[in-house]
Structures are given as C-alpha cells and as structure tokens.
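As a starting point, one isolated chain is supplied in structure tokens, in the form predicted on its own.
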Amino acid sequence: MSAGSNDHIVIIGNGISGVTLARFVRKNSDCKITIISSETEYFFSRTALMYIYMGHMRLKDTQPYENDFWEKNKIDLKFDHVTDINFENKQLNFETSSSMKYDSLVLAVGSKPNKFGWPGQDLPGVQGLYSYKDLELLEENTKNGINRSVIIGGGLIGIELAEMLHTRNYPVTFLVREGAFWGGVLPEPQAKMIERHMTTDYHIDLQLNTELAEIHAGSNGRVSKITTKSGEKIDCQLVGLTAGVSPNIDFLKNTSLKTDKGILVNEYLETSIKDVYAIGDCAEFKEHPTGRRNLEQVWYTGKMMGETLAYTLTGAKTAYKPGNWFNSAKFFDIEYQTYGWVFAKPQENESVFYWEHPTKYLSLYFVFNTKTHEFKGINTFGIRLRHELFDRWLTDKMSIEYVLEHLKDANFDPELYSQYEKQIVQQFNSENNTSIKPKKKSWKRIFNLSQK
C-alpha cells in the first residue's frame, strides 16, 4: 500500500524503529501519522538509559528532538496502551477505553527482558533493564541503598547494569552460566580480557559456570537472597534479570497474526495480514533476506528497518537489505566494535589472528578464510576503527593481507593516541611467515573508499 494524503499510518512503539519510519514517511508523504506509546510521551535514546541513572544525563537530554518537533512535522503522538487490535476492522482499542482506526498499521513494539520460570522471579526487587519504566523501577528498588545486587546473565545489558550499580558503590555479583563472559559471542581471549577489567579494576564478583536456581523473599516480601544450582546462597536486595530479551508480543498471541518468537515478516517487513507490518526488535524474518539471524535486536537494524519500510509505504516498495553486520558497545572503560562475522569459535575454513597489548586493554581479533585469505570480520576492543572502510573491505572481499597493510587508514582514535599497526603487522608476519608492510595513512584512500 502506498500512503496517500487521506491515509492514516499508525505506529505502535516510539523507539528508534517507529520514529525513523515516521520521519522518513513524512519526508515523502503528507498522510496522517500517529505514533502510540505507553512507555514515554516522547522518543528518547534507549542506549542512553544507563547515563540517567549514573547522573550524567537527564531524560530530556536523551531526547534527540524538541517537544514541538512532532507538531511541526505533523506527527501525532498518543500516550496510551493498546489492549486489543481488531485486524478485520482495522481498529485499535486502548486502556483508556478509546479506539482508533488505521489504514496501515506498523508494529514496532520492541522487546522485554527474558524470564525462564525461576522461582521468585516476580518478587519485588527483581527486574530487568530495557525500558524507561525499568529505569524508574531501578531507582525505586535502590532508593534506600542496597548491600548487594545479583545480576543474572552475561552480556551487554548485564554489564551496563553492573556499571550503573557500581557508580553508586553497590557491590555486584555477576552470575554467568558459560565458562567465559558473553561466551556465546566473544572469542575466549577477548572475553578473558573483559573479565580481568571487571574483576580487577571494578571489583565485580564475577562467577562463571554458575546458574540461578531460586530467588527467595525475606520477611518483608521482597527479595532477600538467591540460591545457585550448586547450592550457594547469596544475600542480596536486588536481582537484575539480564539473560537476553525476547519480542514483546504476548498481547498478539491469540490473534490471527502469525507469530513465532517474534512477529513473522517477509523481506518487505510485511506480516501475514494485509496492511500490517512489523519492524525492530519484535520482527522475525521467516527467512532473513541476507542469511543473517532471523531476529536482529540491535539499535542500528531497527533504524534501517524503519527507513526501509518508509520507502515501501510511500510508493517505492523496498526489500530490507542491511548489508554487513556491525555493532558497538562499551564494557566499563573499554570500547567495543565488531564488523562482519566473528563467532566465539572459528567456523569451518576460518582462521583467526589475535593481537593483544601486553599491558593495556587493547585487542584486535581478525577472522579470514583459511584457503582464500578473504577477510571475514574483526572484533576490536579499545581501538576505534572506521566503519566505512571495514564495510567496504567486507563488501569488496579484500584479503586479510590487504586489511593489515592498510590498517592505519582504518584507525579512528583521537589525535595523539598511540597507534600499534606496526606491532600488529609484525606479529602477523611472524605467525604466518609473511612480509606485509603497513602503508602510511592516506586520506585519499580514506575518502575514496572504492579505491583499491
């Protein structure tokens, strides 16, 4: 469907996916647009939630647009909760007993923290960290101070919560069921480097190969301790459930909309019902158009989905093609980037090259094809790299030798930072009996990305 001036596009969810969609539709159409949210009235940067708790920002500082932006751009906002969707009549029903008609409906309803049926998981003082309401709950749960918190599940959200609590001097115990931190994602040497940083520099009580068995209530009905599967008891006043997230689609389970883990969509982000679409964390591809994971729950893919669907809704039907995988995060003081596919363990016909600074938290983990030497991906910790260059090198299937030869071009660290390309290449040469010579940085190569 191409939105005309009399059509009404309704978007449920005001995260990065829904807001990007609304902005790009407005650029190409004068149709009516409504964004619905029951989380916050205005869009905010979800990745900045932790900085509110840490005192670095206020909620309004995380809002990229002034409050009058929406009226100026003729985008209506409705702060309410959708309780029911009548797909046959194209009608939404709200908690306030009001209703709304739509011509096109976009579900951008995000995720919710996973729960795995642990006894006591719904006790007061037990929570996840995904939404602004979770942040408000964290303030409530720690307002009187706590003696210890326990975080369940290693990963990006868990380490963010650990850092947040550490800034208020609350001791943290971190339970990770794998034998290494974020062991399903990070290669072991980089996981171990992050573990050293957490435990040595921040005194996090990291317990690997440890699983939660039960959460116990105290006499006041709130969480008072947890028990691990090995029988250890840990006293605590807060439990953070950060063992991943899942699509927030419980309210759709008994409808005619086809779902699995998420809302099933095709490459055009169309669902099983005409004029209904899904984007962002809640969208699950029946078959991913580029062979990636069927669920992509990261900020930048949500943004891409919103932009892609906007083209379709305004007359230029466009398939979702996100290109090369990338992501970034921060582990306390260490910045992390990944480009291409880097798995915890090398896949068939893959070789790796790992460099780590002997005294600093800096490391690079390269993956390349064993036979052809085609560069497949990289993890970097503590060294900033240029996204545009690595995206080009991956697309053009450059060799690992080429990447190392031109590694200086990719360095994006601030001026006067130490650079280590020479040491990195020397180690590769030594391990692989090669004679690569790193080229000097060339701004011509950097800005003319197609030049080989």
Given for the second form:
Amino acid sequence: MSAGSNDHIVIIGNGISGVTLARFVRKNSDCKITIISSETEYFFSRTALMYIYMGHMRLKDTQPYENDFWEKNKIDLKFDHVTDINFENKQLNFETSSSMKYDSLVLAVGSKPNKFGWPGQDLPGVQGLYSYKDLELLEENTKNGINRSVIIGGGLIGIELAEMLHTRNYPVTFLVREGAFWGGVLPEPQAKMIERHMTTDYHIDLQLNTELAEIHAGSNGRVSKITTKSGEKIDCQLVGLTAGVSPNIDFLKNTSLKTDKGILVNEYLETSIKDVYAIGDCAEFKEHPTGRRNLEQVWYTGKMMGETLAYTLTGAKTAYKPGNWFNSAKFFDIEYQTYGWVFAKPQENESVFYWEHPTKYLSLYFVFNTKTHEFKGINTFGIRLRHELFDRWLTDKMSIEYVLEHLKDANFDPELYSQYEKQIVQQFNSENNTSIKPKKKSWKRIFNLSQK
Amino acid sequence: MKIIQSIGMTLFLGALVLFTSSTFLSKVEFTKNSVKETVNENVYKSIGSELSDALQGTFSNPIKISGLVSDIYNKKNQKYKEAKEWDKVMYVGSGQLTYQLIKKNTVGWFVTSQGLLLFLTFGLGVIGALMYIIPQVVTLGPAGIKNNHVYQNPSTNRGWIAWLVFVYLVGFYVLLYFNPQFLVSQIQIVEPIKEFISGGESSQWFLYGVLYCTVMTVMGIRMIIKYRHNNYQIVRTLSVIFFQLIFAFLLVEILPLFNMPAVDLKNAWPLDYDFLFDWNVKQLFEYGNVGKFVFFWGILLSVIIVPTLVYFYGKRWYCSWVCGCGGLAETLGDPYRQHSDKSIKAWKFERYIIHGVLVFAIVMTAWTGYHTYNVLNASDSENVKASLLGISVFDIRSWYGFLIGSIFSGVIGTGFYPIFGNRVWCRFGCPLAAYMGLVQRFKSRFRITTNGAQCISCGNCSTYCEQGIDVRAYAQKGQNIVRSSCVGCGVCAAVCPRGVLKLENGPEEGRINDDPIMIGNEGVKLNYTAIKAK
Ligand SMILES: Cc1cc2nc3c(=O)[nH]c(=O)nc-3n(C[C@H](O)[C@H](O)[C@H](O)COP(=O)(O)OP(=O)(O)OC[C@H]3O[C@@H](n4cnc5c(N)ncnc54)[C@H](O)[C@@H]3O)c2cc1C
Ligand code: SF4
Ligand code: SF4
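Right, the form predicted on its own is done, so what does the form predicted together with its partner chain look like?
Below is the whole assembly, all chains and molecules, this chain first.
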C-alpha cells in the first residue's frame, strides 16, 4: 500500500487536511501528488474568512504558502469539481468533462452548512458561511447595505458572522435555540459572560430559546422577514444559517462507498474501499480510536489526520490516535482556550471550580474528579494558558491542587499583563478549606516538559 | 463623536496646509547691505556685487531667490574651475547660501508673530489630531484588536490617501536633507521653542526634532488607545516616547548649557555612524573629562551594553523600547505595518542588504577611525593622511552619509511608510539592527514561543509583523520563532486570535525546536521510530 515513486496519489480537497497530507507525503516520497479543489485555486485558511470581510486581511494573506510553493514541491493543483468517482476503474470525472486516474485516493472534502429544511432556506439573501464562495456571496448580499440581519444558530460560526456584520454597522438579531449561547458546550456562567459581552458591548439582539419557523420573501423575491416558532416576525434583508456543519458528501451518496453522516473510516483512515481514504471534516469513525466523538470537525484534527495518513501512505503504517482534547476560539474580544474535557454540565463524579474576575471578561472553569481530585479539563476566558503544560498535566493525571499550585507556570499572557493566580487560588482555598500556595514560575519545570 | 472627529480632522488639515504653504507666505526683503551682512567674506569677494544687484527689493518666493543665487554661484564657480583658480572656488553650496540669505532677511509678520504661527500650525495641528484620535476610545468599540477596514481604507491599503502621504513625506525628507532653503519659514516657526529651551538659532535639524517629538507623541497616544487592553504595548510606547523626548531631544538641547557636549546618549554605533568622525571625537575631547566620559560611554554602549542586553532580552530592548527610528515606526508607522513584504524573496534580499550595510558601516568606521587617529596625533595639522588603501576617508564618509544616512534611513526609511511598511529602514538598512540581530539569532534568551498546536494558520501574525517575518510559517508547525530581524514589537502576539504567541526570555536550551511533533498527535509520536527510519 505504500506509495511507490510511480504511484499517483490524488487528494480531493485543498483544505488543511488534504494539504497537510500532501506536504508530509512529499517529505517522504517522490510519488506523483495531485490536489483537486473547486473552491479556490490555492489553499487558504478557512478559519480566517471573517478577517477578510472585516478588512484585516486579503485572501492572499490567509494563504499559508506562497503560490510557487506547490510547483517547487512538485504538488500538482487542479482547479475543478469532481462530479463522480468510478471506484472500480480508479477514475475521477470532472465538471469540465475531463477525467483523471488515481492509485490512491484521499477524500478530504470538508463540510457544508446545515440546512434543516426550513421553508425559504434557499431564497436569495439567505446563506451559510463556510466557503470562500459564501464570503463572496456575503459581500454581494450586503453590498447595498442592510437594515437588519438575522443569524440562526448560536455556535462559533454564528458569533463570527455577527462580529463580521457588526464591523459594517449592520444590526444583528441572533436566534439561539438553546437557553444559553453555545449552550451545548459552554458551562452556564461562561455562556452568560459571552452573552453579556455581545449584548452590552456590541448591541447584538440575542434571542435565546428562539427557533426559526420560516423565511419569507419580499416583493423583489429576496428575503424580507423571518418568523420564529413563537410567531414573532423580524424584518431583515439577510439571513445567516450557522446551525452547524455536516460532511460534504452528497456526491458520494449512492456509490459503493460506505457513509453515514460522514465517510466511514477505521483508525488507519481507510474507507470501505481499498486505496480510498478519508480525512478531515468529512471522515467519520466507525468507532473512535480513543473514544472521542466519531466526527470532529475542527482544524487541528484535520491536520493530525493528514499527517498520520501521510506516513501510512509512505510506508510507515500509523494509526490515528489523538491525545488530549484541546481547542480555542474567540468571541468578539473574549479569547477562549480549552484543554481536556469540559462539558456544559458536570458529568457524574465531576466537581467544578469556577473563578471569574469581578469586572473584566476573565474566567477559568476547572473540572476535576470529585473523589480522586484528578484534573479533567479547563475552559479559560481571557487568560492564555500553555498548551504543552496542560497536555502533560492531563496525561500525567495531575490533581487539581497540583494544577493550581503550578498555575503560574502555565500563564501564557503577554509580558506585563496583570496576573490573577493568587486570587484564583485564594478562592479555591476558601471554598475547599485547602491551603495551596501558588508557586513562582519555574523555567525548569516548564522546560523539562518541552524537552521530552 | 463623529462631529468632534470631523472638526479635528479639519483643524489638523488646515494646520498642515498652513505649515506646508508657509514656504511661500514669508517675506524676504533685501536692502543694500543685506548681502554683505549675510554672506562670508570670501563669498562676498567673489559674487557679492552680483548678488546685491540681483537681490533687490522684496521676495515671497524662495524658489526665485534660490534660482537667482544658484545661477550666480554656479557661473562663478564654473569660471574659477575653468581658469583653474582652485583657491577661489566656493564650497559653501548655493543651497546653504540661499538658506542664509533668506533666513537673515525675512521680515514682517513671520518674524514678529512667530508665537501665533506656532500656535496656528503646531498648536492647532496637535489639537486637531487629538480631537480626531481621542474619540477612538469610543468609536473603535471596546478594547481589543480592531484592525477593521485596514484593507478597505485608502489610507491603509495603499490607496490614494497613502500615495498622497507618501509624496508628502518623501518631499519633506528631500527638502530636509538636500534643500533646507525651502524650509526656512518652517524653521522660523519653531524658533520660539528653541529660544525657550536653550536660546540660539533654530535650524532644519531643530525643526526636524520638534516635528519628530510632536508626531511621535500624538501618534503614540493613538497607539496606546488602539492597544489599551495590552500592557506590553502601552508600556513600550511610553518608553519610546520618553527616550525620544528626553534623550534624543531635550538632553541634546540642554547639555551644552552646562558645558557638556550635545549628544544623544542612547544612540549607539553603528546607527550613530559619525561616532568616530574626527570632528566628533575632537569636539568631545574639547570638553575634557566629560567629553572623554561620553566617548567611552559610546564604546561601552556598543561593545558591552548592547550585546549583553540583547542576550537577556533580545534586540527589542533597543528597537522597540528605546530607539528613535523604531519609535517613529511604532507610532507614526503603526497604521502601515501590514505592508511589509513577507515573501521568501524579500527575506533573502533583506539578509544581503542589511548585512551589506553593516559591512559598509564597519569599513567606513575603520577608515574614519584611522583618519581620526592621525588627526589626533598629527604634529602637522595640514598634512594628515586621509586615505587608506587608496580610498579617501572623506569620500567613503560622504557616500555613507548620503546613501545610508540620508537616502536610506530618511527618504526611503520613513517616506515609504505608507507603501512598504513602517520598518523598511530597521529591516533592510540599520547596521545596528543587523549587529544585534546576529546576537539575537545565535546567543540570546529571547524567543517567541508557539503555544503547542493551537495555531489555526489564520495569518494575522504574519500580516501585521512589521518586519515581514512569516510568523505563521513557524507557529503552524509548533516551532518557536527565533529570527534575527524580530524587533519584539509584540504585535504578532497581540493580534493572534488564538493566544498562540508569547514573547519571552528563557533558558537558551531548547529555544530553537526545529521539528516538533504536533502536540496531541499521539499516533505519530508512538510510531515515531518507524516514521523516522524511513
Ligand atoms: C468560518 C469558519 C471558522 C472556523 N474556525 C475554526 C476555528 O477557529 N478552529 C477550528 O478548529 N476550526 C474552525 N473551523 C473549522 C475548520 O475550518 C474545518 O474543520 C477545516 O477547515 C476542515 O478542513 P478539511 O481539510 O477537512 O476540509 P475543507 O477545508 O472544507 O476543504 C475541503 C475542500 O474540498 C473541496 N471539495 C469538496 N468536494 C469537492 C469536489 N467534489 N470536487 C472538488 N473539490 C471539492 C471543497 O471545495 C473544499 O475546498 C472553522 C470553519 C469555518 C467555516
Ligand atoms: S515577529 Fe512579532 S514581535 Fe517580532 S517583529 Fe514580527 S510582529 Fe514584532
Ligand atoms: S495569528 Fe495566531 S492563529 Fe493565526 S496564524 Fe498566527 S499564530 Fe496562528
């Protein structure tokens, strides 16, 4: 299965997973590599879409590699859309009616925005935010200015869209089905902090416990208002559908390839068909190798899958085994990082320690085992924390007391920032009748870890 | 708020127009004896009567005066040269001559109402600018990174406003360095400040100093408002303003009052390229022990203090906390930091040219040092040896001054801000930066740590790195950033939306991690030997 130098690896999708795969294959092999995409000619960072609309960057600034990188590394790019795949003959057919043979095929086709069959969801002026084309559409949809927009779905992309529209001074109504922003993921006090931030500082009209019923067209055929399930009508000229994403595999349905929500894979990222693999947002594990969710649509998992599969394809068969969970995001001005597992509600046997700054948007939410005091995870708002250290503490199953005692080691805020470890630990002490003292930051401790 | 800002902008632009057009607003009146009283004896002997004939009555256009003077001056010099009468050739330069003639003979309200003029230009300019800037506390929204519309605004996306600013700045530097005779009015406007601080006559360098301090302070306030959530940025901005106002400006004015040499004590060789010039050293030694102290301080600064501090803190202690060039770049230049070229090509070019300038600076200094040594030890001051290996000290000195000191650091370095970004000089030209960069790259505790695998490759860090470092290229691999050119401005860390970057000083060991395994990719870690065996 390892790619010989005459083999042709074809990757559909030039997102982070496909590109990472191609780069690592190239490091270890001279085989022919082709990346296909119908989105943009060159790889760009999807996570930066919002910054293009807000004017922080141009498309070209979001491209992690210079345009001649691909040629220099002998990675062929094909800007076309794959309409169907003949797995028997190992052949792809393109929209431009050309075709291409492959020896190994990697499906890295990503996601698409969810649409739940709302009446009016395909009207002009109604859109999701996933691809560069969506961004162009947003420019088009807002070019004459709008009086109000409605965003459906309170998650990460929804709040990004809200921030984007806010920079152009377009009022935003944000409909969230749950009783709290990102309520399925964030613990309540932290969800409340973000709600406070977006409503008081950014005047977002946040409507919790509200569901979309229907989208209505005006006389010009474009969206003119929506109604909610409770019958409220909201006039608007733009509707953003940001209620999650799902694997972009419509063109693979009705083929012999086994799929469920996504393309089903095993721990080696192999699909049900020989020499066909799937990575990134579109890959769904039949059974997750480390018991995490079977579908993890985030940036770094795509990156890790791409690297892992590249070793397999070049002769060192490697299983995909992600370690401790981590992630990050930004909600308007509040930076968020998480390490380990933090659920919206504590699981069985889990205790919580929560600290919040009295005035600033800073908060830490620690989860630990009630009996053993093993540290399980942390959500941090506004205070940056060192990934390496938390990863190590989680792997080594350190206790919550240890973590608090060494919290200064983990502080990753810029120099000269105020530090709050003292207050944090004090509060823990008084709630738990302990007498932990935060230790001074030690390079030795921090560094031994990274020396491994 | 919008109204206050509009009024502010109008005031500022009005003040700027008045300041700029003042070249044509003053009146120069020549009487019979004007020329005789202004120019030196030699010049008077050569062209005194021609000048007196040509310059009669009142002028309000310095270009006209300059034309008349240079005509006469050049013709006469030409004649002398043709006749090989070398001892008669004049060296003062027609520009300088014009400058003197205008400066001495300006009359009317420009001389009598300097205070009013100062208020109308600098005063209203500053008030207007602040009226525009301070409301940003509200208009920009809550504290946080607000680079909104940077690429949609013609002043920051190389649009027409940027090009206008470019033309203005380049024009200003060309006049400042090469044609100060057209800045006499502006020089006179700041005369009251000079009188207040130290007495004496204002010059184009004094004007430049006042402008520099004013611009840095006003734009520094803007910088602080923009980054008011970030203590590193606030303290660093206050620091560069402090060093500019006190060390580069006030002390230089005040020290001579106490019979001490007028030096900028923070200015280190090789940025301070005339450190070993004979006139500089001679001048210092004339001040006796104080002068000698200053001389040795200069050596100590460059040889011991600079590299030691770079070892502990990186070159940022100088470039982003102390330096005047850096200070202007971080304040006036902040709106333009995204224009630095991030390509690999630009990086290559950078390494050739900045190290080239460093070599040039060292050679030039060796030559001037040799000459200065000869001057100080000469028994016969007429016959000092002023060339080494057949290259004239004066040539190499003036070429360096012209190419590096004026064109590169001034005209290109600052004039090109709106187009090529704010650190063109610091990145491509500054020999001190090159010197500190070598220390920072090979022997320093400073690095920018990448926070594990949190990078999402968005590109904000690279876009806003004024030094054109492709920060993302390192961050997305989980690699620390250790680059000679990094001036430690901290903006990459500030704009990163995922908290990935941290400037810090730590143990040298492990500072550079060339090929890290992505944190969390346990499968790869477990299979590492098999992978590496390939
Ligand atoms: C606005 C936004 C913000 C985000 N922010 C974050 C974040 O902060 N952190 C985080 O972890 N994740 C974030 N994500 C999610 C993250 O971007 C995705 O998980 C990641 O990009 C998925 O990468 P991928 O390589 O699997 O697929 P994609 O990047 O989706 O790439 C798939 C590519 O394949 C192409 N393609 C598909 N089918 C075909 C075909 N038939 N023919 C040709 N080409 C085809 C698509 O056009 C697309 O270009 C964000 C997503 C969005 C939309
Ligand atoms: S790498 Fe960061 S700190 Fe260094 S110069 Fe660039 S933006 Fe400034
Ligand atoms: S700004 Fe931060 S997240 Fe974005 S590319 Fe740079 S380091 Fe990565």
